[in-house]
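The form predicted on its own is given below as one chain in structure tokens.
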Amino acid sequence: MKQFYDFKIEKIKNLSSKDKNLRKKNLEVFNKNGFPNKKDEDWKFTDLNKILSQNFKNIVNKDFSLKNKKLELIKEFEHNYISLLNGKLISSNFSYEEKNKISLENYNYNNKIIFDKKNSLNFLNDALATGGFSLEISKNYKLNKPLVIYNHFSNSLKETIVNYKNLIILNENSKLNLINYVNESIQENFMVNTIENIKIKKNSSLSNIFINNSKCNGYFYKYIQSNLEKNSNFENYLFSSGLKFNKIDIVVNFNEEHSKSSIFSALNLNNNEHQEIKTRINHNSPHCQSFQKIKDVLSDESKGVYQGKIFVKNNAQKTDAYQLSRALILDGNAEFDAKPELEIYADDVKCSHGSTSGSIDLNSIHYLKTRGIPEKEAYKMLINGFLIETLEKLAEGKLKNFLIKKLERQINGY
């Protein structure tokens, strides 16, 4: 099979003979293993060889210029920001803030962080990234309004792959609300991939939200590394319907006692949609707890996958960690794979994992028509309410009821 990409380190500006070097060697890392495929157990449900093959005719990087794209603001509710163009900060605003408590700077590629080095998407993003930011939030302070990164892209993709890197430190008895946004509606197919580093110490709590506003034809791989520190808390929220294909790769890890973590994810897949949620979650500290659930509604020839696991280490006793994944498949053509996984290595912990997936009740959708609703507002009215649940342990406010009508939207259709 003809090879399907051209990556060329010579493309990046301004790198040190050392950091080019280092680069070129993870290059050659990808190269001889190449985009995952089924053979990987983690992409087992997955092809993304095959899928990238058979969309792009040849993928290159290349040096992104940083013309300012015109910044659309989120009106429903008050937040700060910081804006990305092609993975690049462009601009932020922290005026509802003490800016003294915030640190914000282009990402520091000095600063060499192992990941997964099974994962040959980490040894791409390794050789070829550049942008991202690193963000701080000081000791003791909690943000008085939500942060949202605008995640941009330019017109000008076609056939190109984006890599950058994120960091986010939230120290001691601090607080953030974080809303991912991509509001692109590009039809030309080009790719991104992007790792982000999470530290949040003792005491503080990371919400950390992922949503998109239209539909677009990019192809998402996004890995995320985060470590808890003594009393923390990490919430993510996946609302990503849209994308052509989307894959979030979380792993959790418990480094000290008594933390909290949870993932709800809510998507309305259609129009071959393929879109894949990974977790694998690691109790090393005892008095910890984990909550997952994952819910797909499934039409068209649209897929969802969800791969997750729960390790528990020998000294983890008092774990307590749950897991579920439901799905609702609306047309014969969709698909939905589950693999939920425990390891457990302690004997004083309490451990759940599981999956459904069927088709729509359609008594209840018999009993809505009796009652003079239309069919397909009765479909649109089930959809809704098994998709909501996942929004339920928001606080109510202006951004719980901005994401409920985002849900709505997706499922009314853009």
Second form
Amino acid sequence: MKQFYDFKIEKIKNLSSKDKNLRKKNLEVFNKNGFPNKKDEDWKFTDLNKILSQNFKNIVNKDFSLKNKKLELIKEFEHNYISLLNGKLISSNFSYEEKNKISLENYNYNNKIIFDKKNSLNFLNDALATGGFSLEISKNYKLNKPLVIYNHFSNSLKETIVNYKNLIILNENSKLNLINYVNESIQENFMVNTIENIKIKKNSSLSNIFINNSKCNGYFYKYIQSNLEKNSNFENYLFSSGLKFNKIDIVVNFNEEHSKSSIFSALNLNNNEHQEIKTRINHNSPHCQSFQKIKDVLSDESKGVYQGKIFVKNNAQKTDAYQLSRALILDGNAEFDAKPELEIYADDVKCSHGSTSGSIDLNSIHYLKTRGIPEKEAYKMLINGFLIETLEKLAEGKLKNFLIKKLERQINGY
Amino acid sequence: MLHIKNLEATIDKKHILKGLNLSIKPGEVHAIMGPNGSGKSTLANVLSGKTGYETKGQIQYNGESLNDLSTEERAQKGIFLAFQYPLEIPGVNTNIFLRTSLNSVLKAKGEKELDTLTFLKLIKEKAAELGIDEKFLSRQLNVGFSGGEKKKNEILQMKLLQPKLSILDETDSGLDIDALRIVADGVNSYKNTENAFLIITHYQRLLDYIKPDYVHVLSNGKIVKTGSADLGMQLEKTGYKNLI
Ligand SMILES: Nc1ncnc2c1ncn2[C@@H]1O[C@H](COP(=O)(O)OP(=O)(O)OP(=O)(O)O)[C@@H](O)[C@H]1O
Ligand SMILES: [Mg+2]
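After the form predicted on its own, can we look at the form predicted in complex with the partner chain?
Shown next: the complete complex, the earlier chain at its head.
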């Protein structure tokens, strides 16, 4: 296979010689392994190397100059925001909050984070990452309004990879609703490789929502590592339809007792879009609950993948873990692959998992049609009904209505 | 209004309707009775335009051949089927479904679609007439509804869409005595000289409330006997033995 990428540490400005050397080493590891393929258990269903080689001629890294891009703010609900351009922090606004309770800075690359996983994309990130942010919420502070992260990308990203890292810390007894929002319709192919480190301290709660508003030809990989202290809560909502390629790789570590995490996903994919969700829930402590519900609707030649692993350590008694994936396949050429895995070393646990995939129920379509509803509309109603269920647990309000609208947009067309 | 001539229907190699004839005029109420498996629901399905059947023969509806019309077009032109087993549709809100349905029909007729508020007022009224608790309307369509509640919901849809030809497939089965009366009242109050009913039932009970102009016996894919309302009462006593 022809080499289709060319990454250079030299393109990153202002590095200390120590940092440069470290980055070079990481790049060497990446170059040795290349992009992941199916031999890697974590990429069992996807030959990323092949996909990229077919869609890119020569991917490079660049040093981006910071330009302000005009912000188009969401009007449907009041919110704070952070705006990122190609992963770099360009502006923020916390007008609904007490300023001294929130700290937001550029990510500090001098603080090395140790990850419990190293895949070649992580190495690539370690080699090339610049930009990103560190966000820290003070003890006992619950944000009044949600925080939207506007992820912007410039039009000049053709054949370019963007790498960055974020750090999010919720100190004791704090609360944050995060919305990761992509609203780009870039036609050129580009890549985004992110590592996010999340720390949720005692009695704190983070909800992390991913929502896309348009179609774009970006190839995204995001690795999220989260560490949960006692009595904390971590919710994830993944509504990232519209991206050409997307893989979200989430690790949840229950390090102390009585915490909860949930992952809900609703994806409507068409053309040759490809989305993957990979989760690893580490029940390292007793009395924790994890919940996962993944729903995909696939048409044309699209592909959905779910790899979900629940690990229960021998001392993690009274673990309650639930995992379900369901796919609706509308087209013979579409594909859904699921690999649910349980690895349990404790005996007093409740774990259940299931996976189904099937086609749309034609009797239901007929029923709707007998009420005068055109066939196309009937399909949309059923697809919407199938996906919208993932929003059930979210509190009623403007944010939920916004998400329902966006999900409908993803289903009905842009 | 409806003329069926020599209708045959086959599905999955099973020949079910075997030359059925039936004519219905505006303002008439027709009842169809007949043994289990004789093809009553199949007739209703074929009239609704359900796919999967191989059919022969003719069905004329208001001068148009039904074969050329899709299910939704039939509905938009006034054919309504109350299902023997209404489907549960998870994730679809009953109110939204009802409004989409009504507006699709209005749109096809070239009439003005209803905005949310006007619709909610209308549906509240109709639901109250049938003794349906409003709470049902904000639930998922038929999901977890009891058998009788599902049947009432079918009649609610009928009253909302105001069809010309209503086909009720065993709408009475599973209804308690009070619900049966409410449903029958619903039909009677909607009945006029313009519209017609085809009522499939196993029991004379319903026909005590909704007086049919004709009673037909469907057996083995054909109408084997047609009579007046008295035929229903007679069948209740003698069963189908002597007819088949
Ligand atoms: N898809 C199918 N494939 C094979 N046989 C079928 C199919 N659908 C219906 N049948 C058969 O056709 C016959 C007629 O079915 P239908 O549902 O029309 O009966 P019915 O008169 O409505 O009966 P009931 O009074 O029990 O409701 C039955 O024997 C049924 O098993
Ligand atoms: Mg039947």
